[in-house]
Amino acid sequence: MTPPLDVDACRRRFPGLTRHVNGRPAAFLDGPGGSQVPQSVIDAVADCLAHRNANDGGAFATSLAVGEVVDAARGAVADLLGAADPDEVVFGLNMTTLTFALSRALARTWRPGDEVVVTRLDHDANVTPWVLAAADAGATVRYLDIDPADCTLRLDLLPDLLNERTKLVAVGLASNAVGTVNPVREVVAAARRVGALVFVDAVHAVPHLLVDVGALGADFLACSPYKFFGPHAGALWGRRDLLERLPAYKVRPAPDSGPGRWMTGTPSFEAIAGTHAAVEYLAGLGGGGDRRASLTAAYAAIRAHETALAARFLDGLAQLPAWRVWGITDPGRSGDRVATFGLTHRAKPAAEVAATLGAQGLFVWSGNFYAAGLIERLGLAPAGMLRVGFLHYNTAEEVDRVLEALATAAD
């Protein structure tokens, strides 16, 4: 049995918690646009700045230093998404960033007719990129819609779109929208068939679910710090043997090999060194040892303590008939959802109640959170959702809160 999760003790491991707006504790509900750091992370950064900071690849000890600093968050972000091996993993400024840098590499593999598959439910940093390259190379964009009840993907279609000529699926693991769990590892098995690669977005997700690249058996896969409690960065794992075979943009002096030929310019070695830090919390709460297995450990706590919360949540706005929940509802299925909602009420505008949540301290988020397509799906647009989402630093208290605020709201 998973030991349960100590929140308080998470929680008092975060500075930006002790928070109060107008008098009242805040609630940090913002999660899937971005966590709150514990201080260990902060304690991170500030010892790179203070004693590392230098460029890599001199011979002198702080260029030495930062050069282990990022050797060192290498191993642990290798070890967060399951790689076995630490140089397939690559830092950036964020997931957009790295996934532009990818796409424009790989059209330049892409012929006129070749064809890519992207989703209707995916946040616009998987779409764009691979639409744009598919244009610069006259390649054929096909998208797979989902099903609006549930806004769930319609795997069903997807093997009407896949054929000779398809040379990327892109997908993302979980909806930073509406929370959805995406079957990843059907839509691999479904492209492999037809011989084409798969990038994984993986922002949502790994802030909730241990990932594992192996058991994907993705070719890319895409996350971003800030998400799961570092500092706001990118990193992109990738298969060797494509990252040291593409056509990387790169400036000449720039390694010809290995994870440096991706990492253009010089990289935020504090924001490094504060991912590693992020990954060390969440090993912490695991129990230590080993790495992946105090990981795995941990996630399983994360969990279990999320899917109380989301259940709770849902609970209470079954009793508020006026805000609709998009996404899955049932109960049964709370392994195909991590607890984040986008909730529409019928007569309030989500701007507008977010603004109010706000000023009593409740922090979530309005509009499309770059989930643009869904949104125009779900005929949406332009005003969107509300989004409330929680992380393990969030507590009952908070669910019960932000219930009554949302009642309120509806009057």
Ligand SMILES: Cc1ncc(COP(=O)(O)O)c(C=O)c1O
The other form holds:
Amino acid sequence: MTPPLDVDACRRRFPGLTRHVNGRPAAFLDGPGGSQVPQSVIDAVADCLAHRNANDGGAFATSLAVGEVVDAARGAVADLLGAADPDEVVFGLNMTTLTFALSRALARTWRPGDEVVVTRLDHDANVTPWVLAAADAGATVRYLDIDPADCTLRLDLLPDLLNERTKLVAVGLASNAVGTVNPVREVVAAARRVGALVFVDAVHAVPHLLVDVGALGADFLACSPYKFFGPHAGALWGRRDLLERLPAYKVRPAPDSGPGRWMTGTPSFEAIAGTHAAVEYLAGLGGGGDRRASLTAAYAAIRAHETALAARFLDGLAQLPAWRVWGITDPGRSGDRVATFGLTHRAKPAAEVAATLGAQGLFVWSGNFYAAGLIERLGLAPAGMLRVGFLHYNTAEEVDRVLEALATAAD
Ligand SMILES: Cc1ncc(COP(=O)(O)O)c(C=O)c1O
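Structure of the form predicted in complex with the named molecule, please, following the form predicted alone?
Next comes the full complex, this chain leading.
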């Protein structure tokens, strides 16, 4: 039995959550675009700049210290993702930049006539890098469609998209627009049957779900610390043999072995320090002790809390017939979604509603959230959707507040 999350105690750790707008407390429902950070993350970033500020690789105190920052953060992110080997963790500016770097390297191994598979559900950072890389190599791109009724992947169509020429399947773990959690293990199993590699975009999943790269069986997985209570940065996990072997673009004399092969230029050491602190924050929610075990307990508590928020929100939305929820709404399928909701009103453009809510201190997004293919597939371009996202620091009161605002915002 998972002990419930102490949401008030969590919230007290986030200075950003104390903001007020026009006399009302701000409700941060913009987590899918980026989370707030706890004080411990802010302190870790500041400490790195104050006391460990140097480039790495030198034989003097601050340089050695910053090297330790990177090593320790690799261990933390490995635990976060269930990776056995910290040297399989690469840090970068953000997920998009890391994915472009990897896609260019992979494309150097592709030949004309090879194929890659992307989906209509994914954030464009897990689509266009592969489309451009395929174009560079003369490879063909195939698209896995969705069922527009519930915004789930049409897994039944996947076998027909795969063949012995398929080199890569790129799939998201959770949709940043409509919250669908994809059956990535099944995608991996299908890809393996034809010998294709699998790249997983876990950016939207990591704030909500415990990731286990071993259990998923994929080859690469990317995430973004600024979505899971850390600073603006990206992290990539890759199977060690692939990270060692693939022809990374790099300058001389950058390391030709280890994760440093993929870390072009000087990284944001302070963001890496903050990323480590974000993992420790999450682990702390699970009670301490062994970090992976603590993270497992923490995510169970986070999941239970967010699932309750999602159920409450869906219940309320069922009373608002002017609003349409895109994605899974069946309460019996709560395991197949995270608490991220894409909505449209039958008359009001999403941007107008977002502005009305923003003035009331309800921070929500509108548009396509870079899930451009999905919004086009659903026929919702260019206005897109309104997106309401709940994280573990959101409360039932905030759910009720946004429901009340949605009921009246479109009057
Ligand atoms: C699902 C998903 N993938 C990729 C990205 C891009 O991440 P980054 O901003 O780190 O490049 C985002 C950002 O919103 C996202 O939500």
